[in-house]
Amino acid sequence: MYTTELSATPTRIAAAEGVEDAARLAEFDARVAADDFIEPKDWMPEAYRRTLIRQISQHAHSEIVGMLPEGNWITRAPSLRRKAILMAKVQDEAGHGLYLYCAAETLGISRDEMTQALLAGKAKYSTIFNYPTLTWADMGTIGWLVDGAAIMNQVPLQRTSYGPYARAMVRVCKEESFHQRQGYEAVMALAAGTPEQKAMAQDALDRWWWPSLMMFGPPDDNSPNTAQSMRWRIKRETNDELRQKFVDVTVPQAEALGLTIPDPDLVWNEAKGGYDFGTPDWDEFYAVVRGEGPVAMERMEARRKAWDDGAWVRDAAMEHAAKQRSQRLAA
């Protein structure tokens, strides 16, 4: 999952909150603060449903745009091995999308809402996806730092406090576990290869290592939406949290590979018992967040394509699933 904190406005919780029944929130604060599940039948503030609805469709469009960076390069892998790797992650990917996708229409949002919504650009995905592949290094690299970070991201989520995205997460965990280890197995194989693979290698990780970090959202203090959702057990960990883990987890890895992480800043502090790191450029990361990212508009373009191509395939759904309906009340 890709749960990048990308909506600057912050959700309007106290206007929404004014006019629902006290007795109900009361309620409602209780069981999440007990670690209750909430479901799509309960009673919910008319926030917290907004906040849900923003954050799952977000994660969904991500799964199905970071498609579209791996499957340009499967008809270009080394093997049929990496071919066939790589054509079951973007088969996963896809399966992802679609089980946010159902656990976002419990909360009253059609998937064609949810689609109109990213194609007016009201709605958004992962940044991530807005850097472009250059190599098949970038495969290996996307699998090991993205995946990395998605599964930092995403295994909180399997006790957030919405049932149905909290159960659609452990499926979605466990795959992902599978992405970011054939993605690190396919760097180590590139770097204990040749000089020029190793170089490929190094390469790929210079130009991830600092999106792969910007993934977490905006550092906590200007992160608009991270202090209600973490009080409705939405998140359960702070972006700078998450951001800290990962590198303290990656660095490592990265030592065994004999790779360079590309922060001139890292370093080991004893007294933490984690590693200090530099500055991600969050100048980039807006304008990115803004669509200005290098291959924006050719994702964007991509998306419109697909579901401008598929609309007579959902028009033929439709009518068949009517004709059955007719017949169904006609016997």
Ligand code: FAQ
The other form holds:
Amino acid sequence: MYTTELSATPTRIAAAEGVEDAARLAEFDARVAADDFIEPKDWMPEAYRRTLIRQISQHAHSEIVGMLPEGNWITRAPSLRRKAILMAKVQDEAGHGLYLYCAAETLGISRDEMTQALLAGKAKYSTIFNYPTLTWADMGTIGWLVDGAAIMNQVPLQRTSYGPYARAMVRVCKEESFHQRQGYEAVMALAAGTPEQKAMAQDALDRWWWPSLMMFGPPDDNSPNTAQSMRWRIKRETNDELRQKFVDVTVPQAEALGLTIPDPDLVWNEAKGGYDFGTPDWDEFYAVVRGEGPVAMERMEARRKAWDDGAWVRDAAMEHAAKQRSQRLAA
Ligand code: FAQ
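Same protein, different state: after the form predicted alone, show the form predicted together with ligand FAQ.
Expanding to the full complex; the earlier chain stays at the top.
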């Protein structure tokens, strides 16, 4: 308990706060262990709060930057139906970004601060969005593989320990599962089309397979955050566990399409009941994380331009709010 005693010295206050924190920490740990959700007004360890801000803001930035590779194809979709689907999907990603920014804001950070961290290169976004979208087949393949990997990662996050993040994930997962299916259906059409179309689908699979596996993050023994995030139940499954599940569900999907996963080491392992597969190029992964991805500069330039171009909207909104406030005070 905080003391207001006049005789309390700073040392005694600190000692009292330490006792309080130990008690609160024990209560927090027990709630997490009982699969209780932690809510914004609940006490939480500072490191838990910082970890959530890092992960949720990175997730939000990924959704927003993730609009760029697909937005690139809206004007070139091969039919009105495909264009309408793609536009709806890209809009969904904007919505996901907004739910996630709102969830992060409940932890005491503003959306402006999160955006500034991204633009300053301090906050990350998923490596996958640093690769270019070269053909129409990339649209189907992103839905199939990238949204497929995103769902694999996000379904367990519906049970993450922080309430606002978990609830945001419920809606996001419903939409991502539609995205995955529309992507797979688009690849199905190409795989069953002319030899040129099938070759386009295979080329897209060849280019997106390994970057999709990298979305799950570094291997567990090289993942600095996994152990603590699993203890706090922020993460419910590890990077390697999710990567394995993704490979296991995706390989039969590729077989059904008559496409070949570009991995000579891919083989069914009866004993473990899953596939053995090759090692992603982790040097490439870390280079992309450092901001050296093939289209990283274009992505950041687009975000910077959107922020600068939107300045007048933010200024106008603030001015409008100030006018309303002064009118209320005058009334
Ligand atoms: N890209 O210790 P860990 C989507 C960083 S949404 C960039 O394993 P953690 C929807 C990591 O931040 C896709 N950086 O870290 C869509 C950490 O650096 P830091 C986004 C990565 O957090 C579809 C360092 O490496 N999804 O696709 C990546 O425990 C289609 C060490 O790693 C989420 O964000 C990476 N791939 O685990 C939109 C899901 N991997 O921050 C449009 C939520 C790792 O310490 C079109 N996030 N790093 O400096 C998570 O589940 C986790 O944050 C992980 C990473 C699994 C991504």
